[in-house]
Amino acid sequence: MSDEMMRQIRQRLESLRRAGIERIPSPPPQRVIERSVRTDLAEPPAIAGPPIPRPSPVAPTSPAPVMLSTPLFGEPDIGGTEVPAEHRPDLLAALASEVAECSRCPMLVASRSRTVFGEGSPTARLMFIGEAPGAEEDRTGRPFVGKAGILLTDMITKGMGLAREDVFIANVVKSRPPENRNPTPEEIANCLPYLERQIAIIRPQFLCVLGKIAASTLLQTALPMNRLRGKWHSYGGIPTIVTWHPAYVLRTPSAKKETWEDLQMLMKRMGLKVPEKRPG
């Protein structure tokens, strides 16, 4: 078994454990196949008397398969009981405390100032998901507050006509990687269960995934951004759209037009009024 397959298994088993599934049912027993065996050489001498009737063979029945609420691979299932709105703030606060004490990635623990859990409405219809915190986020403990965060806020407020407080903003990885490098696959695997639990608690109606790393993680794909954006995807049954990360838009002004096109798709699906002109 390859290292990549083992990593996926460990990641999904951890996700199952945190979702409350402690044991994966064993597969049903294999059907017993009767084999004919020659007995003419070892048959004991026949005993006079009436033949002893043999019971007719009964085919064994297999138990009904047990279905897991979360598949081991593929798109996650966040079905089950929806968390009541009044309980969500406490559950998110408890999860944030757990994230703050996490020490699964020694290098990130050693370099971070604090974890960046995420912020916004616990009943948000829309959730934005980025890659990892940067320097300003590490300093403040809040997501998307640097230059890229200012642009994201403008996208939300000026572009979509929403308040930042009405949505929820989070990252795949909750600690800043040193020198703002990309998070490693192991760091992503360690942190992903926290994001999965955030989504399960908030139950947003829509996801907007920002950038290639977040998109490839949630959608489990290696497709490039130009194949992912501009169309709808699904994460756990939640309509999901992919667009450029605000940091990329700042470096690549030509990406503004495509980002605005993606936001318009999202707004139409959400039933929001689309401005006639693109916001400056």
The other form holds:
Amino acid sequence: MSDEMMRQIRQRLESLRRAGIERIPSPPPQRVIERSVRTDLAEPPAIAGPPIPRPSPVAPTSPAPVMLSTPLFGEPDIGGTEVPAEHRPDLLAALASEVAECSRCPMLVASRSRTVFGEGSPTARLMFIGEAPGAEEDRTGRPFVGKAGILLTDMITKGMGLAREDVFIANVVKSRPPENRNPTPEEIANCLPYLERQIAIIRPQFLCVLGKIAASTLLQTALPMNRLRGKWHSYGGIPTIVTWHPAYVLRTPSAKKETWEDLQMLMKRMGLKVPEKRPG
Ligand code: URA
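Since the one above is the form predicted on its own, can you give the form predicted in complex with ligand URA too?
And the full complex, kicking off with our chain again.
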């Protein structure tokens, strides 16, 4: 192994440690490796380690689930093959069933009413990624429908001039943590492969990451929010911005202006018309 590779591994392990991840779950779900989209298998690919929940049975002609590996260092590989648009709804539905049956985090299984997979267009150009469902999301099974969700919806519709149904909204963690506490590093590591697969299926052109937990998870960094927002990042080659979580904006009105600046930066790159005045 070259010195450069050793250096990168050390750097990656250090950033995981700073993010609070002391050990990689053994065997980690993301070690289930199938880099490309399988359209030819009726059975899921061979898996090392204990069985993971299987998706609901799908018709033999349906595409099999997209599975990814998370590299130890560098950007995640979201696979070279774009999933044809007509296969995406079935793949997302199969993945949602897998998520609904997931029991990797016993504490979350005990406290959740249901999982919150995410919702929106399977061909969305833009995907928003939050942290974890709250009470209202747990009650309804839909992401961002509580107070923070109303603000996010306003940002999308009044701010960006898009319809909520045209974007995709997901969370890093798909089950509500008890008392709305932050998800633990282990819960995040357990759930992240599902988000990676959502991103790989939808392959949006842009990601908007909401808040510190989602940003540190996706960008593998311990940098504070004020060093992450206001600039472009890349996640698996997808241009990505980080902005304040809407729940934080509700608590900190001064963050509204910066959030609007971040959205304007995103809108310009997406080729959307930016209104002269900040809406609302
Ligand atoms: N906060 C999040 O991060 N996600 C939701 O779905 C709701 C609130």
